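We begin with a single chain expressed as structure tokens, specifically the form predicted alone.
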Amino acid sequence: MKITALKLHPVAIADPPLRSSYGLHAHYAIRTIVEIETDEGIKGCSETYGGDGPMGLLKEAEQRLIGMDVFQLTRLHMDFEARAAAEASGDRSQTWHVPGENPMDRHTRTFAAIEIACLDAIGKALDKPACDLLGGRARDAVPFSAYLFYKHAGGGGLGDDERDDEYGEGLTPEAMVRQAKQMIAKYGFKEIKLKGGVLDPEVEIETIRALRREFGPNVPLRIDPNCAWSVDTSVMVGESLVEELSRGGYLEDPCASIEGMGEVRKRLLAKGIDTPQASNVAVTAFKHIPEAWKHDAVQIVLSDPHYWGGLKAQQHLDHFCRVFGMGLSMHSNNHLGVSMMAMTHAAACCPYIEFACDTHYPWQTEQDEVVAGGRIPFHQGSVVIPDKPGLGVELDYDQLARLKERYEKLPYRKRDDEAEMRKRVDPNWKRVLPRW
């Protein structure tokens, strides 16, 4: 089964004004739907980051793909690995880059988009779900967490396309408890993650404490300030939240660098505090894992098939973490239903994932879904692997056309949270690490 065409569908999806240490989300997030066609009439799809950079790399790969057997992914992977090695210069961490804009992982994420589309086509040809192509699933349903964000008022979109503000402004502990209650009531999530690094650490500490008071000790809590804190502040937060982050929770990327997180870990252990630390910023490549292990900096790696290199790489990472005695979960970015299912299949075939995965999916809306038949459903906080081949989804081409038309009207072609922050909140705002 050979590839006869590569089609790229750039889309724009409404995004609320969510905050992080990187800045502010724009009115629209941009994504790319990748589609391959084969000589047997079978199509495969995937979803990846949006904008000129990701699109350009995929277009460059087109001639290499035409005529390629979709089953023969190893040599394609070798080609992309060779390019990455030849151009390697600098740090591949996400410390200074929003997802999709890190030049050091561009070849890995380009391969991932192609691999997932090929696995979708292979699954359809063999009438097998994508996770079953990689040795079978460890679980039939994948749990996800309620992903809370401090946010300004607004539901995303502009003008006639402005969306209802489902969750309202969220800039206080009380508002974040309300946000969590709404999200859990709607989706059934059983774990909670707070995106921090936005307000004064004392306010974020109180937010976690308010969530614990509301939901009790059996709902694991985690906080992720995306490196906004110094080592001293990270230790202070770890001390303050020792009870709240126990029972299945963790402290995620509190400060910059593997060495910094190792120092936080050392100081907390010296105080008898064994709160695990997680990372999707300092640890984003296989070479980071031995270094993180050496410094005892990261106990839980937050994977992501989009920039770790696809479903097979995700499964390798699962085994790699097992060897090093590390836990595993999954990071998330703004995404639609195609990525939702790719993430679900990736997690399903990883036996050692022990924590509910992240997902931004509740922040996107039915109006923007490109999956035929509508949004991917959650069942008690989990997504079930459907009894369908490949990723288990088909594309809605009318929706793709509408979202592409919207994309073409946007004045930007890359994500820039710092620029949005200056434009809409504070004209003098800059991302500074550490901020506290």
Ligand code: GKR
The other form holds:
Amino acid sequence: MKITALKLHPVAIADPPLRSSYGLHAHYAIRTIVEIETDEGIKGCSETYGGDGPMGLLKEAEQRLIGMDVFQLTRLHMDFEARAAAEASGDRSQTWHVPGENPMDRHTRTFAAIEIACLDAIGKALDKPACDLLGGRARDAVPFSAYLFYKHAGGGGLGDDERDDEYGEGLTPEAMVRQAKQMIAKYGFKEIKLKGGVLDPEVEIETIRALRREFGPNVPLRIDPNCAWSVDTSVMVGESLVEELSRGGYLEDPCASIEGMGEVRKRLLAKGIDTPQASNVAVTAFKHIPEAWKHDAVQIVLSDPHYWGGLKAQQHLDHFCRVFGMGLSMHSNNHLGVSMMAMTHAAACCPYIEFACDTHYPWQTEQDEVVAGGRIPFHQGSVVIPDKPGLGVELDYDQLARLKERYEKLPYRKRDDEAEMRKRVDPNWKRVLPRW
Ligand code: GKR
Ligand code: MG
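Moving on from the form predicted alone, kindly provide the form predicted together with D-glucarate as a structure.
First the chain shown before, then all remaining chains and molecules of the complex.
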């Protein structure tokens, strides 16, 4: 089954003013829906980062893809690996880059977008779900967590496309408890992740405590300040939240670098605190794992099929983490239903994932969904692998056209949370690490 065409659909999706240590989310997040057509009339799709960088790399790959058999992914992977090896220099961490804008993982994420679209086409040709092409699933439904964000008032979008502010402003512990209750009531999530690195650590500590008081010890809690804290502050937060982050909780990328996280771990262990640390910033590539293990810096790797290299790489990572005695969960960024299903299939075929995965999906709305038939449903906080071939979704071309039109009107072609922060919150704002 040979590829005859590669189609790229850029889309802009309304996004509320969510905060993180990177800055502020813009009115619209950008994504790319990737589609391949084959000589058998079967199509495959995937979703990846948006903007000129990611689209340019996919366009560059077009010549290599036309005429390629969708089953021959190993050689394609070798080509991308060779390019990555030839160009590799510097650190691949995401400390200074938002996902999708890290130049060091550009080949891996380009390959991932193609691999997932090919697996979707293969699944459709064989009438098998994507996870069953990788040896079968370890679970039929994948649990996700309630992903809370401190946010300003506003629901995203602009002008006559402005959205209702479903969750309202969230800049206090009380407001964050409200946000969590609302999200859990709607989706049934059983674990909670708080995006931190936004307010003074004392306020974020109080937010986690308030969540624990509200939901009790059986709802695991995580906090992720995306490296906003120094080693000292990370240790202080770890000590303050020793009880709240126990029982399935973790401290995610509290400070920058594998060495930094190793130091936090050492100092917490010396105080008898065994809270695990997770990472999707310091650890973003296979080569980081032995190093993270050597420093005992990271106990849980947060995978992401979009930049770790697709579904097969995700499964390798599952095995790799097991060998190194590390746990595995999944990171997320703004995304639509195609990514939701790719993430679900990826997690389904990883036996060792034992935490609810992250997803930004609740922050996007029905109006922006590109999957025919509408949003992917959650059942008690989990997404069920559908009894449909490939990723289990078809594209809605009217929606793609509408979202592309909106993309074309946007003045930006990359995610820049720092610029948004200066535009809308504080003209002097700069990303400073550590901030506290
Ligand atoms: O969307 O602001 C955000 C997040 O901070 C995102 O960029 C991170 O990649 O959610 C992510 C994380 O877990 O670090
Ligand atoms: Mg993170």
